[in-house]
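Form predicted alone, single chain, as structure tokens, below.
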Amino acid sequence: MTYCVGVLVEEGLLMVADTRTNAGLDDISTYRKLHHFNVPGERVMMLASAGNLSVTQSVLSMLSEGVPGDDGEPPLMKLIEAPTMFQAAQLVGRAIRRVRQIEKAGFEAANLRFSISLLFGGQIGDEPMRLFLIYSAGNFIECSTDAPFLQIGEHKYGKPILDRAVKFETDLYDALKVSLVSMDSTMRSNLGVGLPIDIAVSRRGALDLEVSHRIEAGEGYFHDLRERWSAALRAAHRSIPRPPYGPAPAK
């Protein structure tokens, strides 16, 4: 299991992804799930992945080396060569479908599920910054100002926090803070999500990463964030009046 979140606010784009990968209780590893495809000054693109690790790695390799074209389209386009973000998202979807085509027989023979979902976002040149969620069929949806974040993986624990606290007008680094709280809430409820955590931040028009950082176990800020959030929840619980149901409390 994994958890990744992408947030697109007025000031820019951020992504947060854990690194825990497991194939059973006794087979736990760390793999990077947040990847960058950047040409500073020309384009900045982030891609976060969830699902079958072998499928993800095959798709990433194909995007780096070149995705074969469908009938009637030019062959072997690299993600870094896509002219627009929409066409880049289409290319990611094409790579997923091509890997499915190649691996389908083997997956069916082994009774394995072809599973992958991706968050893909960034900016190319002067076009708007965009954020997409790409499914295992290669189709995708796009983030909007009304819903300025997208999630993949074990998203149910962190979504209520994002729903309440993140708007399109939210400050970029406040959105990062809320996303880290969302990650902490997910980690506390699901052992399949864990440290280290990778983060990436890019401002609109910068065409480069402003932050690319890995949060390791024991890092001071994240530890403090976790403790403060837990304390804030306990304080909020104590400050809410007792429900007016049942017998009155003893005096």
Given for the second form:
There are 2 protein chains.
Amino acid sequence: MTYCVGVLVEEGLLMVADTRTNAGLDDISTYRKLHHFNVPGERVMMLASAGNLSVTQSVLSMLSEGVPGDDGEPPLMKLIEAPTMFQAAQLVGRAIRRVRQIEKAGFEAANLRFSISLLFGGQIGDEPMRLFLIYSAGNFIECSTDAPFLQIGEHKYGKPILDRAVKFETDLYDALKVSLVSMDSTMRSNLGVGLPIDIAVSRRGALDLEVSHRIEAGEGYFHDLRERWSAALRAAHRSIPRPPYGPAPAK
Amino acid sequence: MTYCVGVLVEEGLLMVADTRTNAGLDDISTYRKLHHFNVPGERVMMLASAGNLSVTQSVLSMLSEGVPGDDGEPPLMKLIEAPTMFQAAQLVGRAIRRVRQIEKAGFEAANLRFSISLLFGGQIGDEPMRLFLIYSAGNFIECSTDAPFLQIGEHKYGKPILDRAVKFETDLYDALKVSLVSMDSTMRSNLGVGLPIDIAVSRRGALDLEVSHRIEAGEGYFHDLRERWSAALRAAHRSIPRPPYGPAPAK
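Now the other one: the form predicted together with a further copy of the same chain, given that the block above is the form predicted alone.
Starting with the chain above, the whole complex follows.
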């Protein structure tokens, strides 16, 4: 299982991704799911992946080495060469379709499901910063200012806090904090989502990463965030009056 | 869609259930999903249902009129006659299997999925209060003191707050409050879960309902709970320090 969230606020873009990969509960590994394609000063691009690990790795390799046309023919285009974020997202979609063409017969023979979903965001030159969610068919949607975040993988546990606390105007690092709380909620409920956590932050217009960091188990800030959030939640529901439906409480 | 939660704490049992039934987004109705089978002073039983409405209604009617043996033969037994909560839960399972026998051919012909899950809890005489989750195969699990709640339907959005805030020792009406927060989180994320909300509370040993209430849209307490919870969540994440990963914030 996987949980990744991408947030595009006024000040910039961030992604948070776990690293747990499992083929059954008895076969758990750590794999990076958050990747960067950067040319500082020219472009910054982040890509977070969920789904079948062989598929996501093949798509990433193809994006690095070059994606052929939908007919499988040259010319190849690398992600780093895409002229706009829209065309870059189209290229990611094309890479997914190409990997599907290659793997289709083998997956069907083994009764495997071809599954991949990607968060892809960034900025190229002086065009706007953008964030996309790309599906396994290669089609994609774009993040809006009304709901300035997108999620892939095990998204439900961590969605309520994002719904309530992240607006387009939210400070970039507050949005990162809320995303880490969202990740914490998910990790508590799904053992398939686990530490370490990779984070990436890019400020709008900077055309580079401001933060690229791995939060390891035991890291002080994240441990403290989990403790404080639990305590704050307990305090929060204590601050709500008792329901008026039963008998009055004994004094 | 449906969301129901049952909580069994030291002081007693409660259930919270929404009432929205839909066959597509363009066909939405209100149906009661939380039911009681009571003989005050002798027994109290609550049953909350999720799944195909025709199936859940048939199971309920059969539990009222009498469930035949697994061979479809008499003697019939009504839920209200079951001598213990364990045997009552077995009877609910038998009713599910019996309805499946009756509907199987028709469901298969129409390519319909036979789906039902039930929360069933209560107390009979001087035996312990119990809470069960009964699956569509008729098998069931029992709630434990380690995780004193069970959920059916759209359960993920509302689980993090229950995980953190409900313990076996939690006050009965605090547990009701947290369950309403859990319902609120679910309603915000899934339009298939909606008001009004039915609630039921039974204190351990009372052998009767202490509360049986329907929260309608616009009811003051629930509206206030939603507002306060949103405000408290915003305050809660403000109380967590800014992540230490980026540059220091401008003063």
